[in-house]
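Only one chain is shown below, in structure tokens, and it's the form predicted on its own.
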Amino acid sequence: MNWKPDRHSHLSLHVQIADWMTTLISRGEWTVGMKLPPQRRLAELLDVNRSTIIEVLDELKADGLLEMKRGAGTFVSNNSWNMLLNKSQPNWHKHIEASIHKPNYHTIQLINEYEQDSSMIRLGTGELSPELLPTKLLEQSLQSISLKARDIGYSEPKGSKRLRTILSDYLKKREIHTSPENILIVSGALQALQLISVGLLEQQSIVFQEHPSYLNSVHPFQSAGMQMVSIEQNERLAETLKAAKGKKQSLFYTMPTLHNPTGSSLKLEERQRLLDICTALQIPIVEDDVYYELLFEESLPAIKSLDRTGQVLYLGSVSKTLSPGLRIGWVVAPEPVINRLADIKMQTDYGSSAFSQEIVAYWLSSGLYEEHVTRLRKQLKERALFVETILEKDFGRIATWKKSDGGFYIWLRFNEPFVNKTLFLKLIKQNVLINPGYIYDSQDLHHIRLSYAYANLEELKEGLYILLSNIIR
């Protein structure tokens, strides 16, 4: 044993000796079952204190490379090769467990997985059926889009100037008056929430949300370290917000038109009251307005249209109306906020798809978009009526619901707490996929977010009767 630790090395004696012993074992020079010299002898050979040897041996025992046999001494472990192999590979499980982004609920992971199975009847999907997408018209419109070389490169930080100009004009119909400089193009409204969470809030900020909430199923704020507080919009709203906010940064996320998952909409006075309270408490509002064009009747004004002080960050998208695959949405906000979010977006993805932006710009400016949305509302209304007819006929004794005002969903409430993980899994075995209420509120075992937007009429009927047969057994 000629080796000795280098006392001039930047590595401690302990680390050098442990590495040396590990190397001897990995090379097979110290074979499995070999007995090591006694501690005192090792200390003499390596010219170190015995306490250093004890620390090294204890560490290698903990790593599984050495083992102690009472009364016999210290030996190279029978499992040393396996331990060395495991130690040479990254511990990906540890990396995953320690990562910042929260894993989704197991139920939602299963929903995402089974939505790819074409044999499943999807009763909860928040997406338009392929038969409702204007596929042929989109294909034909590509022939009318003229592209320049600059159009298909990276767009400027805020997105296509042409699209932002068209949007500023289009949003006037929503009584939102803004300029292209106050608009940011994003890859869907969910990306907007992610940008807001990392760009405008400090960790442990309070994010208020309506109860129940779609945000509980996607975690854009939770994974950025925010505290989610669910509230009811009642007469004590101002007191509740003030007490919960304290001195922390906060914002209020709301979907006032065709709320996800309930499908409800705030009345005009409720919108104005929420804006007044949040303005007084200096709580910014994030208004998610992605469903408003799908209202069956005349729309109520956006909260943003009532805003005179830059209190509201407004989110829109074509994912629920034209195509989720285009991945185009927008944020309307004060210019410093837009500049901040644009900077973070450029660091993240260097801009949304240039092709998608050109398609959306063409559809909005040509009138094709509004023609399509008019047809789509009619189709969705027919589907909603079809489902409501089945519910009235067969679910009236066991559940309640509110007639749909538009969008995709009926918030179906069973009288008894039937909607648990067991029911969810049982339905999957029968090729029916639901969105149970507990993914939006962990305590909710009564609701199902029932979507009439994805499955065709035959599938909707079959899926509802399979659901019913599992409830009334």
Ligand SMILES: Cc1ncc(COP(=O)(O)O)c(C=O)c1O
Contents of the next structure:
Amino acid sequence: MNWKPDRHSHLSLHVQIADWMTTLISRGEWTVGMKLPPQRRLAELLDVNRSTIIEVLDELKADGLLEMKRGAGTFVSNNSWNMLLNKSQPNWHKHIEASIHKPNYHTIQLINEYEQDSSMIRLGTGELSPELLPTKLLEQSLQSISLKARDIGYSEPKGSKRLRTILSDYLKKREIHTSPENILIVSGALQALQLISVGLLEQQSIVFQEHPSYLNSVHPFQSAGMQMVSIEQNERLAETLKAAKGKKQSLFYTMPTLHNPTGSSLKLEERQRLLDICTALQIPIVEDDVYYELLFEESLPAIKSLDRTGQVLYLGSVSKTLSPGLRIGWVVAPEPVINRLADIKMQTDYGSSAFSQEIVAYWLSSGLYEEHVTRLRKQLKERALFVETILEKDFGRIATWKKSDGGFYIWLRFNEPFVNKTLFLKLIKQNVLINPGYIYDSQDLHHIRLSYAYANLEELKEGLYILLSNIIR
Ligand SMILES: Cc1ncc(COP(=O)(O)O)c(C=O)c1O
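Okay, that's the form predicted on its own, but what's the structure of the form predicted in complex with the ligand?
Complete assembly follows, chain above in first position.
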């Protein structure tokens, strides 16, 4: 034992000795159960008073690193390694709980976890089934994409100019007339919501949303300190918005075409009315239009196409049509807004994947995208019919629903409030995963969001009968 405390150090003798002993234990030089020299001997070896040694030993005993056995001496405690581990780790729970972003609901965490289990029948998943994804065609198209070195560097803040030019052309079919400068490429529409929440609103702003709403299942605004207000679009809409807004900043988030989770769409008059009211009250509208290409019949005009004053921030994505894994979406908005969101996006991730942007540009400009979406609409319609036939045959007495107009979902309402966490967990045990209505509206125990897009037909049938058997028991 050559070490001795430094009498010229700014640290006291007892702190230096305690650190030295802790280091010996943590390095394993003093092993669990090892007996320490007697106090008097330690004092001699370290050239300090015995009272300093007693103080150190008491402290390390209190920390659980040492233990005293009556009449036998002082030993390195059995639990010393656990104590050291706990002591040296930051209190992560406290960090996590005190942090800004809200956690997912426990039910959604479980959904995310069980979606990885291939034996699960996924009755609620908001994603295309592997058999509906154009995997082979995507793979083949990679051969046709030529890359220049510039294409795979960091892209411009607003995203690939080529893709934005192609998109401005593509959006004309939606009667949205815009320029590449008014488009920002994002890593999915969800990122657009996050950028809007931190880039355009002060804390405590009001975010109006439909009732129920997809927003309740992801929290981009809630986590940034916004106040969510659910709104019914009835004849008192203007008064309700005016009263709730007061003098605060606000925006209205809407999914007017194939709403998630209800699958419903606003009529043309309702779209115009919402735009007129929000324009009069200076409430910007975020129009989330990620499902519109999946309408089975004639498309309804986007609110953005009716917008003459730059009131609407428009969101699109290829996640529901081509591939969610590409992580490509877009925002159309007035230029100062796009510049602001692009600036934050650069600070967040330096732009979306260059490869994904090239792939989407190729699919949109070659016509492959439209051909694929036309096929997809037909396939989804067949799936919707298949599920509706089962519902009509066996669910009519216990539930109601509206025939699907497109997209992925049927908002199935049970007459009784069966849809609670217990049912959700019970179904998991039977390998069926549902999206209960309470993740879109915490008070709702009547609905499930039934998706006919993910599971195959056999699984859909089996899953629905397992669900039924749990409800009529
Ligand atoms: C209404 C709506 N908006 C946005 C998203 C997120 O889409 P993306 O994958 O483009 O981020 C989803 C996905 O479920 C959605 O349903």
